[in-house]
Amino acid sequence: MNGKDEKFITIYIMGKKHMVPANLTIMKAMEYAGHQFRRGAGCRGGFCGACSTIYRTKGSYKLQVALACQKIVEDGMIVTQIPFSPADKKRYDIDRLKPEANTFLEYYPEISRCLACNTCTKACPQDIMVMDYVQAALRGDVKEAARLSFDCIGCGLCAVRCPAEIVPYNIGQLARRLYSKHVVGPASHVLNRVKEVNEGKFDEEINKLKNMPKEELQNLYNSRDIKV
């Protein structure tokens, strides 16, 4: 498609009107409009959760959420970014905790306020069953809470939308830590690799990389085998 045939639409970024190509993501549209990302951008592929965005579409009163690198712009869309979702993350010693419901209630008692409205699930850009893992944590089902929250990238959009003021991604993280530490334990291959590192197996290779010229290091990185 050439420039003359390309369709342009109107969007509003941080309250300012811009004309942008209709097929861009919010992130690319913001860059097209001249916005330079100093924060709020990471992998650009929907995996890091850094580009949390609130938007409203033309003619709608609803505030909606998305990742800017995933959502395609719409005519009349109003967007603003939230670089991070402020939340109170509790400190705890995972070695001393027990994988049970009381642990969740001790550190995050607000989960008892869950309305089961499923708003958190609807807000999740990863299509994670957020409400279900919060309910599993409330029941003390650590394994299920860990399983359902496994793909969480911590973007914070679930917490932004929760009417009960719960921070689900903190719940999921605690569930995964409890499950890993106290239910399944460390994987044998991880323990073996830690042993190898401590024994200095990779010292020579690491020192070689540290002393390698920048251009050579870049070429090595770009030509590496990538498993998909």
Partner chain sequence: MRLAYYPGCTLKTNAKSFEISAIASAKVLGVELVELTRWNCCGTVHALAKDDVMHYIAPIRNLIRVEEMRDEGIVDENILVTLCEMCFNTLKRANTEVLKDGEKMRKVRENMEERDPAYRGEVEIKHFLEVVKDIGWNNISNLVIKKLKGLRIIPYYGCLLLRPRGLGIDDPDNPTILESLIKSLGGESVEIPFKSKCCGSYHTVHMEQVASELSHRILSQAAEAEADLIMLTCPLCSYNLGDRQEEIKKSFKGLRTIPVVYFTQLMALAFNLPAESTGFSENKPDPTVILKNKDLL
Given for the second form:
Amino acid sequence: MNGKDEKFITIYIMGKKHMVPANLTIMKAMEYAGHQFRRGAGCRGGFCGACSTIYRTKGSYKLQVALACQKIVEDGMIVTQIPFSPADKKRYDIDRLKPEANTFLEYYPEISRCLACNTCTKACPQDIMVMDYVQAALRGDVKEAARLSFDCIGCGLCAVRCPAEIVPYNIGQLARRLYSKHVVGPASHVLNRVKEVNEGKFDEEINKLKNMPKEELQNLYNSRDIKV
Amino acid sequence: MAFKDARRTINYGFQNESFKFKVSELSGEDINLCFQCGGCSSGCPLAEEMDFLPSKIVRMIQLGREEALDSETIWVCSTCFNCEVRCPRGIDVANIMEALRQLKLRKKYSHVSLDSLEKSKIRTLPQIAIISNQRKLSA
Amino acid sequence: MRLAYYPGCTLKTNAKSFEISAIASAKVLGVELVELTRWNCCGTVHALAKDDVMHYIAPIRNLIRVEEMRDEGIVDENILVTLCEMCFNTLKRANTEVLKDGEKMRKVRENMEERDPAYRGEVEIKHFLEVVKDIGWNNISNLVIKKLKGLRIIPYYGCLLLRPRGLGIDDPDNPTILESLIKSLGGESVEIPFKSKCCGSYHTVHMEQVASELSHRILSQAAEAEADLIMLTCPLCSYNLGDRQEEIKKSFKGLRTIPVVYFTQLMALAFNLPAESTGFSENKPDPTVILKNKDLL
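Would you mind giving the form predicted in complex with the partner chain, to go alongside the form predicted alone above?
So here's everything in the complex, that chain up top.
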């Protein structure tokens, strides 16, 4: 960072005013301001959902959401983290469940209380159509519920905002499990490959890699063909 | 079906104007119009399960008596609107029942909790039953 | 004519036969029921408290979809057709209320996702029975291939098709629409006093016995009237009177079994549509025995 060009802005972390560099993420800004993360930080790459954050900006009524590791601070931002949402995750044996509406109702009957108010969708930092997947689950459309919820990282913001006290991400997870277990089933190409591995088709290559000197292995890795 | 305590008498004597006003406001019904003909009660398919007949509930509200809120009647009503089509004064009694339920539900009261329902029962119920039940009977 | 169609949750599970038979029968009438591209539960029961605008959001959201589909030319009219009578009532009530009260419309609008277009208030909610009626009973008669001759049918209205006043599709004291349909299909309409009394509705969740008693009154009247079938329009009535009939018989010994069918199933039967369009295999109790006895299957 070039100290001379650095621009500072004001943000409010849990009500306390801080001057922070304008180009930081919320997470880095909080660390800059002296906060140490014991919870509420994980992968720092936008995948794990540990750093759920809610904020408002000066002059706006809107309650906004973000992942602290992804969102760049804005001047006048008033932030707090919600690193955890209390939720009762049900235990079930996925093999025994049927991919239908009453399975959702049996484990999470509160989906029947969904108002379709769409607050959950507004609260999703991943821009998932949360309300639509809860609704799909309610009518037994497992495929649609799995498809729509696919990008969920379980940050929990939908669950703390829901007026019907639903925990949407648990619904999405159950939908994806039901869909992959009972609708899609095991992928044949994976089964074939596992069989080939077990039959020793790749033993020779694996052993070659295992016995390779470290430097040679590094060279091989660095000069690998990357298919995009 | 045995009549529960449908012959229970109500306490007379005017009590609470603000309760009466609140019910009127929430239900949108003019409670004063009722002249106690009892038409709503005679047409109510669930009257036998009620502790106070619907017309008595209306009378209690006219008198500003908040005991109406503690009545079983408001939870037994299934919002079938038989009372609404029968009332010669044009009152929608179902709206009044809803207002009374709402006054209870808005104070963190749930009449039916999903936690208390058996899983085996939920497995057999259509969504339409659970959703409507929760809409009417839980906070 | 292509019309937007709102199924509601239960039409996709317990009441599949209702949906299947309605779509197939509609086709015979020259109506294509086009399912809303995106829809959410209407709430099943409408909000009655005057300040309860939150519960209007769900139904109005569905109506916006109808206007979108109309704009995109996917459907021909700003009409939304429903089959379930609870959905019908909830959607129609919400529509009526927001059109009557601009303040409610404004609140609903402001609490919706900004990305949603505003509801213009152009949609009319119709129960499928109204669509059928508009086609004309004589025209329906002319489409009948297999007359439901000798079939004694109870027209059971339930609550929300007729009430409250102003929302119902027929005279709440003296309804005739189901009777007219039965007549035009060649069946015999059988009257019972409780044809529009409550079946127990959602009390079936937590007060099973009360629901059983209410349903039993209707079933026993149907048995007494020597009816073959009960015909209805609501998946919850169907559950209470049909799916739970075996259970009810345990409390009320001697009650005769009476199959319960959706009106659209009898339409599909009369139009001589194949078994996959009538969907009788899904009904409880099984209606096929009586239909075979009458040479209709």
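Heads up, when I say rigid core I mean the largest set of C-alphas that superpose within 1.5 Å between the two forms. Predicted model, so just to flag it, every value in this text is computed and none were measured. Residue numbers count along the first chain shown, from 1.
Thr57 is among the residues whose C-alpha shifts by 2 Å or more between these two forms once the rigid core is aligned. Taking 2 Å as the criterion, Val190 counts as shifted between these two forms: its C-alpha moves by at least this amount when the rigid core is aligned. Once both forms are fitted on their rigid core, the CA atom of Thr80 lies 2 Å or more apart between these two forms. The Cα position of Ala22 changes by 3.2 Å between these two forms once both are aligned on the rigid core.
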